[in-house]
Every structure is written in C-alpha cells, then in structure tokens.
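The form predicted alone is given below as one chain in structure tokens.
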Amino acid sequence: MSAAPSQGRVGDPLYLDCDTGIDDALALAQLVAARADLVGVGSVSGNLAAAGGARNTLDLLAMLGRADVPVAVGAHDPLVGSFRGGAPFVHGENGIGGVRLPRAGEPVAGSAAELLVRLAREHAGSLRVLAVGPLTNLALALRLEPDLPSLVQDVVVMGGAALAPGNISAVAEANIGNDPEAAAVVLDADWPVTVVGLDVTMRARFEDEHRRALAAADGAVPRALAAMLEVYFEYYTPILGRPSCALHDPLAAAVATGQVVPTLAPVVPLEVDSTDGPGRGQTIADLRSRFVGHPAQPGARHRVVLDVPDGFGDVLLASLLTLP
C-alpha cells in the first residue's frame, strides 16, 4: 500500500500536467516563484486542446527563464469520446485571454505520458505529480507502466467536489467531468491522491486590487498575468458578484509546495461516477470518518481538501510580484 498523502514540499523534483488556461499560467508562474524544482510538463486538452496548451506553456516558461523545462504535449482526446473544444468563453481563444506571449521553442518528443513515465523511472521514489486537467495523461501513462504507482511520490489534484456543486453538471467539477474515465482510473491506482477541489477553490479569490498590482508590477511577467485575468474576471463577476476570480489550479499548486497546508484534509475513500446518468463526473467521497468517534471507512487512501487558510490570493499575489 502507498504512502500517506505528502503535506507538500518545494524541493522534490515536480512533474506537471496541464491544460494551460489562465489559472494554468497563474499556476505555472507560482511555482517557478516558489523555486519548485519542475522537471517537466505535460499538456492535455480541457481549457483548449493539447497542443494549444503547450504552446502556452513553452511560451510561459521562456518568459520565467525556466526555458529548460521539457513540454510535452499530451492526449487531444479523452479516453471515451472526443474532445468537445474547450472553454473559451472562460480562457479566451487561445487560452490566455488573448494575450500573446512571445513565441519560445518547441515540444519534446513523445507524449506527456512518455514523458511523464520517463521521469518516474529517473526520479524513483521521489517524483511528485500536480494535475491540474483533466487525467487523461496520466490514465495513459498508468498503461504504459503499471507499475508506475510505485515509482512515484504522490499525486496532488485540482479537480472534484466532495461537498459543493460542479462547475459544469450539479455535481461535475470540470477536470474529473471532461474525462471521467481516466479519473476513475487514476484514483484507483495504489497511489496516495490530494484532491483540492471546488470546496476550497471557489473560496480561494484574486479581487481586482490583486489584479491591479500585477498590472502595475515591473516585470512582464505579472503584466501580461494582469493582462490574461481581465477576461479571466470577465466571466467571474457575474458568478461572484464583484470583479474577482476563482485560484483553481494556483490554490492546488500552492497545496502540492506546501505554500498552504489545508486546515482539514481528511484521508477517505474516493470514486468517481463514470456512469451516463446525472451523476457522470462527480466525485463520490465517503466523508462519515471526518467526525470524531466515527471509524475510518474502508479503502481510506486519498486526502480531499476540504478547508484551508483564508487570504490565499494575497499569498499569491506576493509570489507573483517576484517574478521578472
């Protein structure tokens, strides 16, 4: 059986996979600020199809001076059916509000499971994995070695539910929902799974002060962010009332760096529902031993996030405004 859950921690080497959207960025731009040591990353369709995401990617990481990061791209489709285009009515069409970054080198060879696997075998034991899209890489590189569990860490998740509604059915959060096949997959293998889901990050909040300091920042990078969330809080405001932003995948990079340690995270089983029916995508998690006296449930391997410290977005912007 695998290991408990990590609490987060900068200095192992970190494998990332991504559909490079504006929250992607926000992510990808967080963890060079922290000094993650980030070997590699793969992108998978979900706010804009693989390829795209890559080209974000390799255009981001250039502009952090992190150009030595190998991208892969990763699975176009999910493993049942077909991808359905993407979220540009959130990300903009090319997925960073239409910003366009300067252009900076190509793919590595190979697929992000490839590529994912390949740095599992030369980091054994201590790769950690943060996924902040849909699973569909990560099913596949499950395929390609089996044993795969076993070489690596832990896995930390931007994705799921466990107690609020979905963002894209009344039950499914975007990442689990656009591939449930492949999420199913995942939290079945015997590895130890952080899921920080829409409990904690749709109260996780950039407001538009945070957005108008990265705008007002030196460096080009926290401008062109700034630039990237005026669509971002373009389809936010509506949804929470004033000009702000939902930190999705910054929230679960700062959990996988231990930039915030939840304040309740309990160890449950977890499933998710890959049936046709109204419960497709929901992420099924048998909460009853969070309360005292209750024992633990069988299968209990996975930690859902289900609180953590308020004021992330000013823990964020801080890292932001480090960067060049």
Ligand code: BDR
Given for the second form:
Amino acid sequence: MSAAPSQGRVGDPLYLDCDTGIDDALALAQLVAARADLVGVGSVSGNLAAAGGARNTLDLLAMLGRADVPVAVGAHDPLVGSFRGGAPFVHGENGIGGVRLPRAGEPVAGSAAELLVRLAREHAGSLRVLAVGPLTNLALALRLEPDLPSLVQDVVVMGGAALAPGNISAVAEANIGNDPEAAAVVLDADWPVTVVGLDVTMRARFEDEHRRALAAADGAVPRALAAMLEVYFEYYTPILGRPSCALHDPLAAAVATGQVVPTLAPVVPLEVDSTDGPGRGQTIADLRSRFVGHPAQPGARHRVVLDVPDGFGDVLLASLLTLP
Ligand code: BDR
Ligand code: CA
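Which structure goes with the form predicted together with the named molecule, now that we have seen the form predicted alone?
Then the entire complex follows, led off by the chain already shown.
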C-alpha cells in the first residue's frame, strides 16, 4: 500500500497535466509565480481539444518567461468514446476567453504520457504530478510504465465532488466525468493521491475586485488573465449570484505547492463510478470514518480535501500581481 500523500511544497520537480482553459491558465501562472520547479506540461482534451490546450500553454509559458518548459500534446479522446467538443460556453472558443496571446514555441515530439514517463524516470522518486484536466494522460502513462507509481512522489488532482453536487451532471465533476475510465485507473493505482474537488473549489472565488485589480496591473500577464476572466465571469455570475468565478485549478495548484494548507482532508477510500447509469463520473468517497467510533475503513488511500482556509482569492491575486 502506498504511503500517505505528502504535504505540498514548491521545491520538488513538478509535471502539470492540464486542459488550458481559463482556470488552468490561472493555475499555470500561479505555479510560475510560486517558483514551482515545473519540468514539463502535458495537455489533454477537456475544456478544448488537447492541441489547442497545448497552444495556449506554450503561449502563456512564453509570456511568463518559461519557454524552456517542454509541453507535449496529450490524448485527444478519452479512453472510451470520443472527445465531445469541450466547454466553449465556459472558456470561450479558443479556451482562453478569445484572448489572443503572442504565438510562441512548438510542442515537443511524443505524447504527454510519454513525457510524463520520461520525467518520472529522470526524477525517480521525486517527481510530483498535478492534474487539472481529465485523467486520460495519466492513465495512458500507467499503461506505458506500470511501475510509474513507484517513480512518482505523489499526485494532486483537481477533480470530483465528495459531498458537493457535480458540475456536468447531478453528481459528476468535469475532469472526472469527461473520462471516468481513466479516473478509475488513476485512483486505483498505488500512489498517494490528493483530490481537490468541487467541495472546496466552488467556494474558492475571484470577486469582481480581484479581476479589476488584475486588469489595472502593469504586467502583461495579469492583464491577459483579467481579459480571459471576462468570459469566465459571464459563465459563473448567474450561477454564483454575483460577478465572480470559481477557482478550481488554482486551488489545486496552491494545495500542491503548499500555498494553501487544507484544514480538513481525511484519508479515505475513493472510487469512481464508470458505469453507464446516472452516477457515471461520480467520485464516491467513503467518509463513514468521520463519525466518532466508526471503525477505520480498509483501503483508505486517498486524501480528500473537504475544507481550506477562507480568502484564497486574495492569496491568488497577490501571487499573480508579481508576474511580468
Ligand atoms: C474543472 O473542469 C474544467 O472546466 C476546469 O478547468 C477545471 O479543471 C472544474 O470542474
Ligand atoms: Ca482544467
């Protein structure tokens, strides 16, 4: 059985898997602001097709002064079925709210799964993985290298909902629901996983004042992020009841780097529903051991984040305002 998931920190080599995506773009910028040792990025279809996500990632990394980070295009289709077109109604047609960044760089040869396996071998035992898109690339990497869990220090996933409602169905969160088969493979693998789901990410918000502060910044990056956020706010404002947005991927990144330390994160058994019924894509966390006196659950391996300190929007803003 794998060791308990480690606490977040910035010093270790980090592989990011993402579907860039407006909140993915915020997370990427935040990782650079936090001086995370980003050694590679893979894209996956989710918010948009994997190739477009890689384009956005490359362009943003160049603006962030990190054009040195290798970016690989990952899986276009989920393990079962085909990519269904993403979420242009949330993230805009190009995934970053229609904002046109200066085009910079090209993806490296090979797939994201191959890049992840190569980096895991190069940084055996120390590589950390942060996944903020569907888990297809991670599942494919496990197929390529069955010993991957022993090479990777830990995995932090933005995905799922333990007690909160879903966001693409009554129970499914998008990153899990867009490839439940891959999520099941990744959660079943013997590596320490921390899951940062809708329980906490829907409560982590940027308000209009945060967006306006980014728009008024000197740096080109904060201003580009503020422009992207206009589209993201349009989607979230009616849902949240005021001009604001949820900070899914940045919160997961902050947990991975230790910028945010969860205040409630039990280690419990966690399964994904990959059946074809109404529960498809649900993450089922067995939280019974939270009752005093309930026997510990066998198979508890996943750290499920259920609470974080208030005020993450302020923390993220301060971080992003340091960017060029
Ligand atoms: C997740 O789905 C995507 O739309 C976001 O980028 C985030 O990773 C939230 O459910
Ligand atoms: Ca994402």
